[in-house]
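A single chain, nothing else alongside it, follows as structure tokens in the form predicted on its own.
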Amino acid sequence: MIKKNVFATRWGIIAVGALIGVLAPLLQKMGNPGNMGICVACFERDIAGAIGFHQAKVVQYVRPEIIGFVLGSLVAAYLFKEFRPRLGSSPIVRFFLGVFAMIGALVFLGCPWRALLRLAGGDFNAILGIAGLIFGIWIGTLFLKKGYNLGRTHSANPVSGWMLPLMMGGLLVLVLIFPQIQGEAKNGVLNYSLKGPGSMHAPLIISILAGLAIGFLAQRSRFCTMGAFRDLILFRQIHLFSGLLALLVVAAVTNVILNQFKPGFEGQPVAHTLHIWNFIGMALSGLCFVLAGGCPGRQLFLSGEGDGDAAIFVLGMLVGAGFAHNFSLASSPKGLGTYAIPAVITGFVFCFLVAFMMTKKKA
């Protein structure tokens, strides 16, 4: 007898979205940056800084939540016999889609999850970011309709599926061996921010437990921001979208209860008011997510269940974070990075080149 996966049902995915909507504001209350209880792009950027991919001193910290996402998904995949090591084609394309997805996200200053959480915290600048995300996803669906595909996925040796989980486990070991020392910007091999967003974090054990719980449940429910909008646009299905609505509503209510709801455009934490670039940055990310087959959170969860293609995308995002800060592409509350505009243009050129070249005309 096949046991039903309750988390994949409509109410199951609503419950997962609601859980994230509670945990994210609570993590903020316990120390994570404002309107950034959870942000896959920002947290991967912080990890990139912690291991030396960039030298932006204010965003360097190994975020345990990201480690938990992958390891929690790994546990769920093994428990329910869904660990399926697999690889596809076009790995270098997936890598650079990750790079440009990160660049677009750092122009906006957040991933799709943070866009929703920023709005749930009262940051109305996120509205343009969410609109841009939807627009980018819509462009991507046009290519999906025409036959866009990066290639067939093939089964692989289990060692291929273990690579990213092992990397995340290794990062956790490094954090335990080289913990943050009060007032020290470096301990052994890891960098730690002494000020700015990177210096703000919830306690290690709480962060890792929250990450494990979300990783486990998101793997079971197939929670994906990009997939929610894609299915809504292509098939008029609201299954995944109902989880996003639950996240937004519950996070807003939780923020009100915790006195963290501060409505407005000005003075929002780790945000800028350049609305057109909030839109364009997330449009680039949304297009990258569709072409790669998942939002950044979903890519982490897929990596945990053995998807090597998703792992390549994650590595691309880590490297993209390094590029964004080393070459002044990332935004700050003061505005755009010096070379953000040409980087975003390059990203769109790359995405359209990939989309056209990888689209097979239907007979």
Second form
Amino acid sequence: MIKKNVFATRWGIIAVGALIGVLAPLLQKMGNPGNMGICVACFERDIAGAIGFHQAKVVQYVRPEIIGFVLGSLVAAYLFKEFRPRLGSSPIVRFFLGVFAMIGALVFLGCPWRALLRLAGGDFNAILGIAGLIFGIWIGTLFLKKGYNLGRTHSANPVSGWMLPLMMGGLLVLVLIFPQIQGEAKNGVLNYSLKGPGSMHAPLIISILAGLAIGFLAQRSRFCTMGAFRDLILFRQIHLFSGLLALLVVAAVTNVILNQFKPGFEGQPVAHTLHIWNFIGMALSGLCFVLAGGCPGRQLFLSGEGDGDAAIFVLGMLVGAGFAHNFSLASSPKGLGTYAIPAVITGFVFCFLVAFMMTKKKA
Amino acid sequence: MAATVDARGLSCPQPVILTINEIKSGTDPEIIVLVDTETSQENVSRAAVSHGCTVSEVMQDNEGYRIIIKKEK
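Having seen the form predicted on its own, could you give me the form predicted in complex with its partner chain?
In what comes next, the whole complex appears, and the chain from above leads the way.
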């Protein structure tokens, strides 16, 4: 008989959601940007900037949290004998789902985690983002019910499973070789923002430890914000949703305690008040996440346990961040990027193409 | 007789969808679900229980997991 995984229980997932809810506002207190204690999309975008995939000077920093997520999950997967290298479920499609997931997220300015953290910090614009996220996921569930899937994976050589963890380890080595120098925008191969969100960060060691802890526990509990809404819509199942709710409530309480709760629509950090675009941007992301089977955080944790297809989604997000800033698709507090609207339309066309083509008629 | 659902290599939420479809529309009192990750095993077991079935056995081998679900009469 199989050992019971305590973190896969209702209380397990609530505990993990609550832990993220405490750590994210604390990371913000220790230096991370406003309502961005943790944001998987923003932080991957910052990494893309740090290694020169885009030249947006204000968002360039190798975020140690992301490295920690993947490596923490890798450790948990090996410790509990769940490391299973696998590949082959439409990887190239997943890559572009990652690209457009990032573009949608950068129109809204955040991943689902940050949407929750923004709301927990009093940013009511996030309500539109979360509504859009749910709408996008709902569209995806219509296809899931009709038999949408990206095909089966097959097991692979362990080295395939190590690729993303190795890349993350490599980024950490680069950070140690070329650490940030006060007042310098570049050290060796890495870019470092001097101002803007990219310049705001908690100390390296704290970020990496928080990332490792979350990565470890999220691997055990299978925490996923997209799955939370998807399972609620599809199966009326509240398991993952209870973790999401714990994150939201605990983060809000922690923000109030830390005096970081500032309710309102206007003047929120790294946010804009274009309600329609907050909704549509996140709807595109939500659709991409559901078609790819996980929110950006979950894709990192899956990559850590050997899922090469999830790793390719992550690479797609990094490249998508490059597109988003090089082509002026990403929003800023001033508003939409110049070419955001055609990019979002392209994203929806792409998603529907994939969804229709990958939906099998039931036998 | 037992119906077999082969959900190996399928990612979330396919194993659960296939299992629930079999629970709802299948006629066999017993369903064997094959999955290859611990996550899918947990999800399928959880879904079976929430659909009023019992998980009578979970076996692990090199290929993954074999979950035996018994439907209520």
